[in-house]
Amino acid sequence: MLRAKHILVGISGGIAAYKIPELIRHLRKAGADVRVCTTPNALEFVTELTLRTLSGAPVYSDVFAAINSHSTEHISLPEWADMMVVAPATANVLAKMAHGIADDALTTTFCTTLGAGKPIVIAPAMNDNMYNSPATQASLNTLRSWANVRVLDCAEGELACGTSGKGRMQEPDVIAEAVRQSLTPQDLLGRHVLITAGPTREKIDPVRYISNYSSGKMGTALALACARRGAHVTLIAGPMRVMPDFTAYPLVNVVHVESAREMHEAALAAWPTADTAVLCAAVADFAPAETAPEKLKKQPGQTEMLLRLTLNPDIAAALGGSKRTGQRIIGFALETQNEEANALRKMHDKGLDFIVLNSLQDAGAGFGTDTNKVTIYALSEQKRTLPLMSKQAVAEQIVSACIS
């Protein structure tokens, strides 16, 4: 997604500038080509040598410097760039950008990039009182009103001045995620996608449960893929060890559940307003008929225990049975035998429009891995088999084939 993209990073003079080398490293690692422009004060917080080394290119910090590649770097850099990110953006620089004041390398470059219509991401950072001042809020509102500008909200927490409040710059990974979205076609804007992800847990007693090996990585990759393309996402998540940071995506609503019945209720509640459901969760088919109120203890001489199970509600069948015109459902099937026949039967029996088949027979696919190998079947039974690739890449392919 960022490979071979040209990203212009603008840095102003705030203490959060020390985090920008990490952002540059993140973007370069993803394959992007990065150039840096700064205000003079930014170089009080991070050295030009560091920025030049990490970006692999000269730093533009002085409009009239003799070392500039062009006499008008503020024009040539925006022409080169696919997008610009300004981080940190101080109250001073926000005011200048909002009012078209271009009196240094950063603000002249910003104004030219803005006029060229290139996407711009701004990550403010300052003291909480400066952030809350009417002047700063007016600058932020002006910048947010421009179509090609996205202003990230400040985070709350401990500030460099010793106080605590709203004013922290978003972390580099959050800014990088906003950069990814700015370079992704927004073909799902206005769409509502419901996604289930992760395992469920069915309680036996207060300390034991029935579950499976699902990590939720495939489902959260799908949520990111849809969010990057502008969708409103309702992610119904079973208990997972790791959950991605969706701070860059205010239209992602994560609903945490534990049991299959809780996931069923949450899915039914979200389904009426959704355009698409992607049922990626590994939902337990059965649950204990009764949950013991206290820990079950082994009795002297006991050699076995019988656990009576009851059938859980079928989320796919429930949504498929209530599907209205225009809605679509993508299901997942993980099979260990008769894979294709079982997947196709599930698709037809439950009213699905597509089904994605995983097989535990494929090395590197299935539970807990960062990669996956799947086959996508349409209702017409046309199929598309993907090679082994990262789960994020698989998610992008599924979204393109089944949703967009």
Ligand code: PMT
Given for the second form:
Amino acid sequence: MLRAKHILVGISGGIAAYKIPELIRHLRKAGADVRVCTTPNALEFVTELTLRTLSGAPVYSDVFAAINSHSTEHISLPEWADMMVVAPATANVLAKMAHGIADDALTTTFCTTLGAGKPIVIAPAMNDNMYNSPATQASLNTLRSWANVRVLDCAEGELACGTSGKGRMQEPDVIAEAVRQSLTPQDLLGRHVLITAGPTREKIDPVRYISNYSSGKMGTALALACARRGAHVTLIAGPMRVMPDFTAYPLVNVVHVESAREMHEAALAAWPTADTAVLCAAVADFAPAETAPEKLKKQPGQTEMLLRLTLNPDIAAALGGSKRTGQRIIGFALETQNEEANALRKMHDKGLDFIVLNSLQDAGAGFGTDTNKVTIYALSEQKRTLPLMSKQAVAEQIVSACIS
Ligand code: PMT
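Having seen the form predicted on its own, please provide the structure of the form predicted together with the named molecule.
Shown next: the complete complex, the earlier chain at its head.
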């Protein structure tokens, strides 16, 4: 997504500037080409040598210094760039940017990029009182009103001045994710996608449960793919070890659940306002008929234990049965034998529009891996088999084939 993209990083003079080398490294690792421009004050916080070395290009910080003999940087850099990120943005620089004041390398470059209509992401950072001042809030509101500008909210927490409050710059990973989104076509704007992900846990007693090997990687990759394209996402997540950071996406709402019954309840609550459901969770079909209130103890001489299970609600079938015109459902099937026949039967029985089949017979596919190999079946009898690829790439293909 960032491969070969041209990203202009603008830095102003705040203490959070020390984190920008990390952002540059992240962007370059993802394959982007990076150029840096700064205010003169920014170089009090991070050295020109660090920025030049990490970006692999000269740093533009002085409007009167000739970086090369044939161009004016504040014009040529925005022409070169696919987007610009300003981080950290101080109160002073926010005010200048909001009022078209262009009196240094950063603000002249910002003004030209703004006028060229290229996407711009701004990550403010300052003391909480400065952030809350009516002057700064007015600058932020002006900047937010421009179509090609996205201003990230400051984070709350400890501030460099020793106090605590709202004023911290978002972390480099979050800024990089906002950069990614700014370069992604927003073809799911206005859409609401419900996604179930991960395993469920069915409690036997306070210390034991029935579950499966789902890590949640496939489902969260789908949530990220939809969010990057502008969708409002309700991610209903079973207990999973890792959860991506969705801070860059205020339209992602994560609902944490444990059991299939809780997942069923949360899915039914979100379904009336969703236009699409992607049911990637590995839901336990059965749960213990009773959950013991105390830890079950093995008795002297006991050689076996019988556990009575009852059927859990089928979320896919419930949504399929209450589908209104315009809603669509994409189910998943993880199979070990008769894969195609089993997947097609589930698609028809549960009222699904698509089913994504992954088989444990394929190396690198299914539970826990960072990759997957899937075949997408449509109710229209179309079928598309994808090669082994990362779960993120699979998610993007599923979104393109079944949602957008
Ligand atoms: O989480 P990862 O480690 O990345 O692994 C991803 C995955 C292998 C879990 C995922 O790609 C996948 O295949 N998920 C579906 C697992 C499965 O076998 O589902 P199923 O065949 O039991 O169910 C078929 C469909 O009905 C699924 O969409 C399932 O979410 C849904 N279902 C099933 C039972 C139930 N009670 N309610 C449901 O909604």
